[in-house]
Amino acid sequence: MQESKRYEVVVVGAGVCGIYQLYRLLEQGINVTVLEAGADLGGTWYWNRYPGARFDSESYSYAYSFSDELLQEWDWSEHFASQPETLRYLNYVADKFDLREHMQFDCRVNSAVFDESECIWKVILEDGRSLTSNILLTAIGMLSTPTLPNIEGISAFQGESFHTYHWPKEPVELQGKRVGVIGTGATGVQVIADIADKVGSLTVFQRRPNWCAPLKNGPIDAATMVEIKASYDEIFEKCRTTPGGFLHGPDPRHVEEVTEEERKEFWEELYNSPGFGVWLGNYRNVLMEDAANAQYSAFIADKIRSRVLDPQLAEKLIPKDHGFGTRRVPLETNYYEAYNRSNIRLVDLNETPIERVTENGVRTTSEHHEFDLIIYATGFDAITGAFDKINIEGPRGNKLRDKWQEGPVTFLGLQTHGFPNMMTLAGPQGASVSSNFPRAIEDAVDWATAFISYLREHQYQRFEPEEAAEADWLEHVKAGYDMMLLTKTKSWFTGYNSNVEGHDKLRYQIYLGGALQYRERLREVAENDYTGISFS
């Protein structure tokens, strides 16, 4: 049946961001609903059920900070929680604050069209239903549109196969199976390390090796959890002072300012400490200057060589086309040790590219590999991909996917000219994409919530960022790219994806100014009556 209902606010997405935004809007008594494509809440943590899926930021730094009661009630079992535990946590939050009744599941949005005459968004769902709202808020995730590789014959395979994002809810039998994994990014690294000792044989197809470092995970005992609960103020304050919103911030010194002995001792300490310190806690110029980065990359390369028994194989696992930390660093547990097993084999696609997927396996230029299961760990159409899947139209029929075809253009990463009454909470060019997600999301959601209060207080029905303000923000975003080595490397951070047409050049998708500077920008705009935004 066709059904239409009017809301003041519609939020698209019931992941970490959508859950918190719903909580804040209900606090204000706003008539709001959340539309979620999945059968339940959780977003990333609902869909990604693959073996080994877990946090690589500390669990207690990832938790919501808005409720002291919630912080004291919830006990984390590991320093870096697994996907099932994280999903339980998000469900606990939703149930504790009675949020679920305001969510609609199995609701995939096909289109959202702004009606200028009524100043409302008309949202059409895949099942044919329509809803309207004064304000549209997107919380659709930065890694929620999986991409399969451009390989001939994928549909021909007769065995079981899927992208890691679509790992089945039902248990997948691995024991004794011949398994192929295509891709060695952050997801592939987690999957490979987890299943290597469970399958009959494992063949890894690698196009570009990544720099990986130990996660150093471990259980949290009762006494430690008590200490963590007593320290939440300090934990979140620490996160607020670091550029990435993590517990790890850069050392103010440069590589050249310390002796070789001090440098090696410090790097050993980083390598053997848990979490992102090995990436984000380094000397300040390691991620900014080629010479400093080369020294650290050589140190990590030697670590890989020490962990992989076969010297030739070790060299294939060491990146030669980019330095450490200039792409997203996967944190792992026994990933390199997995390659010491007799049942695992690495296929270097630079030497023997895949020709096609067949009915019973994968054919490369040198041989045919037979499999019972093929796992595609081939990443995502990152950041803008989820927006492109929805037909988002402005008042003159202008489409968001057309405006962003050459790369996103936003104001503060939260609004975009030509699309009134819309905010992109986890969108491109905002801090959430390049920092500890929940920490940055709380900033974005709090700003959006205060902004909606401002609209109500002044009885504004329409808002839209000005073109000049948007152009200034884009220049500010671009300026951040001049400082960091990662902008010279092809990765999803910088908009490259060989499996997506047109994504073969630099796109200014992420904000590199750091969480502190971003937070200050948000504050300045708000305190100046939201300068750069037009109201009516």
Ligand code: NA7
Contents of the next structure:
Amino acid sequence: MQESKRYEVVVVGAGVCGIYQLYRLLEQGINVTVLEAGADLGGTWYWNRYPGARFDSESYSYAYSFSDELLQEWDWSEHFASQPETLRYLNYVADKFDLREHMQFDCRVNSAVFDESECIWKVILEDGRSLTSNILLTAIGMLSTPTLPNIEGISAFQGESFHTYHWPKEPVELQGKRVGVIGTGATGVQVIADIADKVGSLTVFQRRPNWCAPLKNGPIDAATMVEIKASYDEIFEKCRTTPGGFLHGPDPRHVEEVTEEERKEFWEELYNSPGFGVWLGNYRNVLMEDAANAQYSAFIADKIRSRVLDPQLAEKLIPKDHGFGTRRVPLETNYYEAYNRSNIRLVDLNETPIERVTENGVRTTSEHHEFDLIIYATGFDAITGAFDKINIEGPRGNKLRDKWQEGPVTFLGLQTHGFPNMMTLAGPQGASVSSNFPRAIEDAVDWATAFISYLREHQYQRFEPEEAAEADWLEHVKAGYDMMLLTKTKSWFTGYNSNVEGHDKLRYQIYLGGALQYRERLREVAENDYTGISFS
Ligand code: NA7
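Moving from the form predicted on its own to the form predicted together with the named molecule:
Entire complex below, previous chain first.
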């Protein structure tokens, strides 16, 4: 990269979102580059190489929808593809559309400062190189800043240890190893279920259990793939009609509207069906009203009891502090059955908290556990963490991380006042985090692309959302929070992370109005000459 090379658009991040945005901008003949911190493309699917990492969305509902040719060429091998397959897919897309030559790898952005006199962003990379761009587009991920636990002694450990996000590219020997896993979120659950029968011994440190449910994955044979290829229009149409952009949408009935027998039958069916139906395909009020939620939680609790042989252990694996679906539901394959193995042990951190990590293991208040390998599945500084890591500075020296200290404030989840010529694709308060990611990013990217065409058409050099429009958006985002039980539960959705200072209260950082309403809002703003945004 040459010194201070000038671009019309810089996209930061070559993950699912950045790849698609690049494709769309090149189509418009825009002078664009993508800066990627990793050594290659893929974002989430590049970094998360831990055993068991895979989709919870049906593979064919996660695929890009923009090219029929691509859809017809690509064969998915499983209904819920594993990380290596997804990474291969993203590479295939980049190669097919000649995108790679417009990407620059090992380029971690340290700072982006808006220069008002020239109306450009000055972007400085970690290695000191710089470039400039009229428009800055962030596609930096919502779960791309891993957080280690705030436990003493982590660096003292002499064995192997890493956060799941930093799972090494080189094979990690598991056979016969004494392994500790800290964390039982969606990631921990995938890892634990996958490695339980591969390691010597496995100790799981659990602070709060999650409600997990079967993924029901399976291979896709050739005939089924032919059927899927013939049905893409219907698949994407279905996704466009559900609040989460998944193949699963809520049943319009309420729990009380059906007989107990009907309800049980339906819930059995949901529990035994593939994917997120068990979470998102339920009666409408299960995720909104305590009483309905309690009934479903009791049903799932019994399922857990039926799968874990030791009744006391089963109780420890059943969440007591929140109802089903009010945190992210980890989908699993034999997760609960793993606890029936003799080489696995659950340490309940509520009974025996971790005191520290030592040279050769983890010390709790009751004993010292020796390990060869410690896996930190301890989550992320979600949604705003990746923004906080970059010094994003507006024209008056104002910093984004200061503005968003108490939680993000945006217009449409795509722009933010005080930071002209910037769009936060897949950003906070947009629909992507609460949706099947590619479906939502296609909406956001298509909107941003049309917006950039509009700027060019009108020869506008500068745009910035108005404060009033932003305040209205915040109210709209907040209104979504009133409806859902999940906003009353502490999780990364709602901005809590015990390992990040200050993240101990509710943050309005996700859009809960549903993908349909989000799309509608985007459309309205575009059709009204981008009302709420100032141009010059
Ligand atoms: P999550 O869902 O944030 O899970 C992190 C887990 O780590 C969770 O069980 C935490 O317990 C646990 N944790 C975090 N810090 C500590 C400390 N200090 N001590 C003990 N346990 C700790 O992250 P994931 O990576 O699993 O999932 C993130 C998303 O990625 C997921 O939803 C998918 O969409 C993909 P806690 O529950 O906070 O008590």
